[in-house]
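First comes one chain, alone, set out as structure tokens in the form predicted on its own.
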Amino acid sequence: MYNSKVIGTGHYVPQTVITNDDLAKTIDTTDSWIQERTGIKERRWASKELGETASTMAVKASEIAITKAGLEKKEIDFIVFATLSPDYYFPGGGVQIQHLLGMDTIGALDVRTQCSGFIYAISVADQFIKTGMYKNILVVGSEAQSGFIDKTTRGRNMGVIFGDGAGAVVLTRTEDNTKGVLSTHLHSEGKFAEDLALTSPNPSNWTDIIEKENDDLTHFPYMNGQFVFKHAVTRFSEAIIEGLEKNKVTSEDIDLLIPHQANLRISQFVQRKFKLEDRQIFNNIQKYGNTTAASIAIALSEAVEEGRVKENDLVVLAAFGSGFTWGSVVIRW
């Protein structure tokens, strides 16, 4: 059986920077309130004028990743695209990426597991490569969430958190089973789906919702914040431990942990639990907010650019989010 390894990373974030002070102009909030609860200082929002969408940003991140992989677009065999904010309700955005990149009629698969999307996407791509079905797979996470969040005081608990952006990696086949993706671990618990969800519009309740008055909030994302936080710190830890035990290593062996950038307080809790030094964890939520399926992909790309990831490093990716879904990926770089 083959193994898969990352040979190229890339990311793109919109140029429009929205600071906490910017939000405070229209929302009853302050920079200190947001930073204290989330660690976020600013985030990026996609520009309608520039035509920035989940798919177009994904393409920009993908082009960088493919170039860094030393490949041509025609050498990509398959696309796995993770997003909760596709350009269309259907078809999925993977086919738009295939088209905008000018690729041949390769397959494109969409993953809808929200904050865990990139973890799930890596796992899917890893299995396709391990079985020998494909050699080079483009894995992308991209979000344009600023268009549907409630930017008023009513929705500030969600509105101050989320940002836009895209990240991508290229996975390729290797026969060296000591390098690359060592293991992936995926979980879900659907009974808590509505504790972090956007429930309308949906196919059974579409135009009625659109035509309703403003007091219907089901077309805005909802989060049971404290409940989600408590589950997140537990599931993050479980997913990391599962990956470490599978590969017979300990937290001391981790060279870099890249958690999903949901909330800096969650990352700090996990860091303390595993007694990780600052050099062993990577956070960029301060700059970008929560970019959902794109967050780990963007962080991984930045970490590689900054020299935080070196050959033979043990890199752990972990996420928790809506669904609830959670998981981890353990990589020997």
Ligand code: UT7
The other form holds:
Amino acid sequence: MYNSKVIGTGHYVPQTVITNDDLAKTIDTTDSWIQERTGIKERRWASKELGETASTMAVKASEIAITKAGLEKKEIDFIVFATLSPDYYFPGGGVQIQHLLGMDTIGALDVRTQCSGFIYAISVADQFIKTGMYKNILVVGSEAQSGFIDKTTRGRNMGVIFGDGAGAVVLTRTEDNTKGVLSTHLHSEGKFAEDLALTSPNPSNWTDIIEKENDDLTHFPYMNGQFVFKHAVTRFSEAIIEGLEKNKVTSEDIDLLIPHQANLRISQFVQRKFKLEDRQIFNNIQKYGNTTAASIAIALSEAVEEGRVKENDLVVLAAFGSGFTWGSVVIRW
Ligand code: UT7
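Go ahead and give the structure of the form predicted together with the named molecule, now that the form predicted on its own is out.
Now the complete complex, all chains and molecules, led by this one.
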């Protein structure tokens, strides 16, 4: 069995910066409410004029990751793409990345586990590399969510937290079993699917919706915010503990924890629970909001750029979100 290790990271965020004050022009909210409850100062929104979509942003992040990996595009054997905001209902966005990157007819797989998407995507890629089926895999998380969130006061609990952007990594095979992805841990609890969901249009009502003008709120994402928050703090902690126990390490051994950037208050809760110093945790939600499947990928890329991840570091990634789904990845860098 091989291990998989990250050899390249990259990210791309749209140029359009939307501050809390910008949102307050059309939504009954304030900069202080948003900062106090979420830590978010601003987020990026994809530009329709520039044709920015989850796929086009994913391509930009991927090109950087592949270059940093020192590989040619033709050396990538497989694509795993995590998003909840694909350009089309079908086909999934993985094939668009394959096409836009001008890659050969390699396989492209879509992962639909929302905020945990990048964790699941890494785990899937890791299995393919472990078994020797593929050598180099491009793992991407990208979201263009600004197009479908409710930007009125009606949807303000969600409208203020989500943002757009993309992050990517290249995983490659290593024969050193002490390095790279040490373990991955995945969970779900579908009985809470509707507590954070976009339930319509769906195949059973699609034609009705297109034919009729209506203001059915199921066309907007819905979140049972406090309920999700309570589950998030519990499940984040469980996923991190599971990863630490599996690898016989403690929270003191963590060099960098990158939690999914759902809400700064959730990250701070986790930081306090595990008694982590500021140097042991990475947050960038202040700049980008919650970018769902892209958030850990963007944060990892920024952490690497800032020199926060060094050879031999113990890096823990953890996420919780819609599904509910949650999980963690433990990496010896
Ligand atoms: O990434 C996937 C996982 N997602 C998460 O983990 C997110 C978890 N949830 C949260 O982060 C929080 O629930 C939110 C930040 C989304 C909302 O904060 P909250 O403290 O749970 O607010 P709430 O929805 O319970 O609403 C409390 C009050 C309500 O007013 P009333 O009914 O008490 O008068 C809301 O209408 O705050 C009001 N409110 C707002 N006020 C100003 C909700 N959103 C806003 C807003 N600006 N943007």
